[in-house]
Amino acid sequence: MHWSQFTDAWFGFFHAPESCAPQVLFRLMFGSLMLLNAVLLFPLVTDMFGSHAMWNIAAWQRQQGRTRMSLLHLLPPTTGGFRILLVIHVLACVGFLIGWQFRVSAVVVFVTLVSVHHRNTFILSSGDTVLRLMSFLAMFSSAGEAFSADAAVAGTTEFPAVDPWPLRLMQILISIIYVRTVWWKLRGKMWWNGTAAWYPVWVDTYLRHRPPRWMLRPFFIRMATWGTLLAELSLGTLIWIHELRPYIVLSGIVMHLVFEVVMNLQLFGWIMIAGLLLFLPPESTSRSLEWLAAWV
C-alpha cells in the first residue's frame, strides 16, 4: 500500500462527511441515562457524599487534597455543597438531553460528573468509567446538530453531514471495551472450560431473576459461557464489517438485555446499548428519527 492510499483511507475514515443521525440518537439515549444516573444519586447523598458520610468530606480532603479535579473544592465542604453540585449536574444533563446549548451542556456534564465521581471512588463501577469516557468524547460530537432545542431555534429540520471523527473515537472506544473484556476473560480457566456462566446466577447481590433449572444444565451453561465470548469478540471486531454490522449490533443489544433480566448491573448494559447505537447506518437512523419527529 502506498502512503497516499493510507492517508486517503485515514482521512476517509475519520473525516469523510457523514450524517449526524447516529450521534443524535446516541444523545437521546445517553442523555436519558445520564439524567437517570444523576437522579438515582440523590438518595445516596447523606450516606455516601455528605459531611457525615461513611467517607466524610473531611477525610476526603485530608487524603486527596487537591490531587483530583473537582468542583467541590470551590463549594462549601458540606452536604449542601454537594447537593448544589448535583443540581448543576442534573440541569446540565437536561440540557444535554434536549440539545439546548449542547456544547456548553456537554462540558458541564463532564466536569460535574467527574467531580461527583472523584468525591467517592469506592462506590464506582465499570459503568461509571464508561459514562465518564463517553461524556468526554460527547463534548466534541455533533449530537446537538439536529432533533434538538438548538436546531429548533436555528430552524434546522434535517440531519446535516458532519465531520465524524468524534463518532469514530466513540466507536473505537466501544470496540476496545469488548476486546479487552474478552482478553481478560480468557485469562481465567472457567471461560475456557465453559463453566463461567454458572457462578453469577448464584451471587444474590447481583442476581435479579435466576434462570429456570433446565437452563442451568451443563450444556446450556457452556453455550452461555462460550456464546458470551463469541458475541463480545464479534462486537469488538466483526462490527467493523458493514455487511455484518446490523446483525452484530442486534446480537449485542439482545445480549445486554438478557444480562439485564438476569443480573443487576445497574446501568452498565443500557450504557453499552447506547454505545452500540453509534454503529447504526446513518440513513436508516435518520429515517427513524424523522418518523419519530413527525409522530411527536
Contents of the next structure:
Amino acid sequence: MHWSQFTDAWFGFFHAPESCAPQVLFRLMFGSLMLLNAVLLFPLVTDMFGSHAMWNIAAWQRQQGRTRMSLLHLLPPTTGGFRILLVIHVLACVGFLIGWQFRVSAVVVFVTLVSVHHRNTFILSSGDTVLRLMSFLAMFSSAGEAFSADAAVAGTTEFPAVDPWPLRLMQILISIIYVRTVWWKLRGKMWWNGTAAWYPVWVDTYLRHRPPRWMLRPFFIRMATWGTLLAELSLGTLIWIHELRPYIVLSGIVMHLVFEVVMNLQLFGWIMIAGLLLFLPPESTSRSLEWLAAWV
Amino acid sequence: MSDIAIVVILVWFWCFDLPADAPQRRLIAYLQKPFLYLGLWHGWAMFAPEPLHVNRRLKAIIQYADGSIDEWRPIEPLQTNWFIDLLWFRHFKFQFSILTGSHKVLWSPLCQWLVRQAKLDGLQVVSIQLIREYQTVNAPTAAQPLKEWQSSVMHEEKFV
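Other form of same protein, the form predicted together with the partner chain, not the form predicted alone:
Everything in the complex follows now, all chains and molecules, and the chain you saw is the first one.
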C-alpha cells in the first residue's frame, strides 16, 4: 500500500464531510441520559459527596490532593459547594440536550462531570466511564449543528455536512469497548467453559430479575455465556461492515435490553445503546429526526 | 492538528486498558499524567476475567458509652422496585468498594461517619467493628446454588 493510498483512506474515513444527523441523534439520547444521571445524584449529595459524607471531603483531599481535575478545588469544601457544582452540571446538561450554546455547554458538562466523578470514584461503574469519555469527545463534535436551539437561532433547518472525525472517534471507542471486554473475558476460564452467565444471576448487587429455573439449565447458561461473547465480538468488529451494520446494531440493542431486564447496571445499557445509534446511516437518521420534528 | 489529536486519542483508548505489564501500556506511561488528570482513565474488564461469584454484605457493630450495642447496615438492593434500585445503585457500589478489601482507605472515614450519625442522635460511640459477610455462589452443577453465609471482622476502631 502506497503512502498516498493510506492518507487518502485516512482522510476519507476521518474527514470526508458527512451529515451531522447521527451526532444530533446521539446528542438527544446521550443528553437525556446525562441529565437523568445528574438528577439521580441529588439524593446522594449528603451521604456520598458532602463535607461529612461516608467518604468525607478531608479524606478525599488527603487521598487525591490536586492530582485530578476538579472544580471543587475552587469551591468552598462544603456540602453546599458540591450542590453548586451539581446545579451547574444540570444546567449544562440541559444546554447540551437542547443544543443551546452547544460547544460551551459540552465543555461545562465534561468539566463538571469529571469533577463529580473525581470527588468519589468508589461509586462509579462502567457506565460512568463511558459517559466521561463520550462527553470528552462530544466537546469536539458537531452535534449542535441541527435540531437545536443554536440552529433555530441561526435559522438552519437542514443537517449540514461536517468534518466527522469526532464521530469516528466515538464509533471507534464503542468498538474498542466491546472488543476489549471480550479480550478480558477470554482470560477467564468460566467464559471458556460456558458457566460465566450463571453467576451474576445469584449476586444481589447486580440482580434485578432472576430468570426462571428452567432457563438456568446448563444448556441455556452455555448459550448465554458464549452468545454474549459472540454478540460483543460482533459489535466490536462486524459493525464496521456496512451491509451487516443494521443487524449488528439491532442485536446490540436487544442484548442490552435483555441485560436490563436481568441486571441492574444503572444506565450502562442505555448509554451503550446511545453509542450504537452513532453507527446508523446519516440519511435514515436525518429522515427519522425530520419525522420526529414533524410529529413533535 | 486534528490528525495528531486523533492518533494520540486512539493510542490512549487502545492501550490504557491493557494489563500494567503490557509493552503498549508501559509505552503510554509517559503520556498518562495529563490524561489521568482530565479523567480519561478507563477499564473494560466487565464481568471479567471471571464474573463476580460472591455475595458480599457489610455490617457495622457499634458499641456506645452506655454499654448498649447497635447494628448498622447500608442500603441494600430490594430487587422489587426498579426505580429505587436505580436510585440507590451508587450506595450498592460504595458498599461493594468497601468490601473488596482493596480500598481500605474507606474504612476509617466510614467509621467517622457512623460516629457522627450517632452523635446527631445524642449517643457516644466507644468502638465500631466493620464486618464482611460473604456467600459464595456454587457452580451450576451443585445441588444448591448458594453456600452458607460466613463473616469476618475486617476493621475495628475505638473512640475514647
